[in-house]
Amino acid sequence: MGLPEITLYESGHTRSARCRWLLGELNLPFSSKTRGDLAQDSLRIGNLPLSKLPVAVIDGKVIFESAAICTYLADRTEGHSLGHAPGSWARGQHDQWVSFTLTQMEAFLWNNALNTFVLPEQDRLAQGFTQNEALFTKSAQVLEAALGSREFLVEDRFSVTDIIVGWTVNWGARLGLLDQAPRLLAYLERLRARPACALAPLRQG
């Protein structure tokens, strides 16, 4: 299978950074387009239920959701060790931790973000902020325990799982929610040491 033709609609350190990071790890060339380009191209490429970033057009086919884009590219790109074979135990662990991260960690941070700066001010609800942070922290402790003495989540090797999960863990660290999770903070240091890493920097002070 030859190199795919890839266009990535992306923006900075948003979830699209997962895709940019994976593409860097795979050494796959791609064209980068912006949110404005997505609005302009949406009628042509179609299949955009919420018109949110990231969106990838791969060999003329559209795929959205950062975890889906990353997993698909890891599956179809030969000559690397970032993926997990479909049907393998490692793939089950990948799916488990990605699902856990998106539903039991990232969803709570996203809800706070929606009600802080995304939604119009008149539509924001601040009542759940503390609860969302507590639920994120509780789930982060599950991930902390699962990591244990390993360096990476699945088969103790760096993989697409760490790119997807690491982005969410980094979001929590930037918000100061991982003070009781030293293993996850060390995990982030290992991820940041990778040359292709696209994680947003930790805030100072």
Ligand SMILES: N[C@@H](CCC(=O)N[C@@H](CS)C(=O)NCC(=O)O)C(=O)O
The other form holds:
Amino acid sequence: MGLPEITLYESGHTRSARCRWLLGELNLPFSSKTRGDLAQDSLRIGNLPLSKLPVAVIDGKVIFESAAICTYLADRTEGHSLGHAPGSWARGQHDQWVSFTLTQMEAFLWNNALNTFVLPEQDRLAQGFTQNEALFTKSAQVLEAALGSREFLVEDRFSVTDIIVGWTVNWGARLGLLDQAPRLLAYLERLRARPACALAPLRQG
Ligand SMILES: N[C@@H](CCC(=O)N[C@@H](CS)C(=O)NCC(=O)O)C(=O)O
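Let's compare: the form predicted on its own is above, so bring in the form predicted in complex with the named molecule.
Then the entire complex follows, led off by the chain already shown.
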């Protein structure tokens, strides 16, 4: 299979950074487009129920959701060790940690973001922030324990799982929610050491 033709609609350090990072790790060339481009192109490319970023067009087909884009590209690209074969135990572990991260961690931070700066002021809820942070922190401790003395989450080798999960861990660290999770903070350092890493920098002080 030759190289796919890839367009990535993306925006800085938002969740699209997962895709940019994965593409860098796989050494796959791609065209980068902006949110404005997506608004212009959306009628032509279709299949964008919420018009959120990232969106990828791969060999003419549209796919959205950062975790799905990353997992699909890792699956279909040959000659690397970032993926987990469908049907393998490692793939089960990948799917477990991705689902856990998106539903039991990221969703709580996103809800806080929605009610802090994403939604128009009149649509924001005034409560729930502390509860969301507590639920995120509780789940982060599950990840902290699962990492144990390993360097990476699945089979103790860097993989697409770490790109997806690492993005959310980084969000928590940037919000100061991982002070009781030293293994996750050290994990982030390992992720940042990779040349293709596209995570937002940790805030200083
Ligand atoms: N679960 C989606 C989240 C997509 C998402 O919410 N993207 C944000 C940027 S990080 C966005 O497009 N926000 C604009 C909006 O909510 O209207 C993914 O991981 O791709």
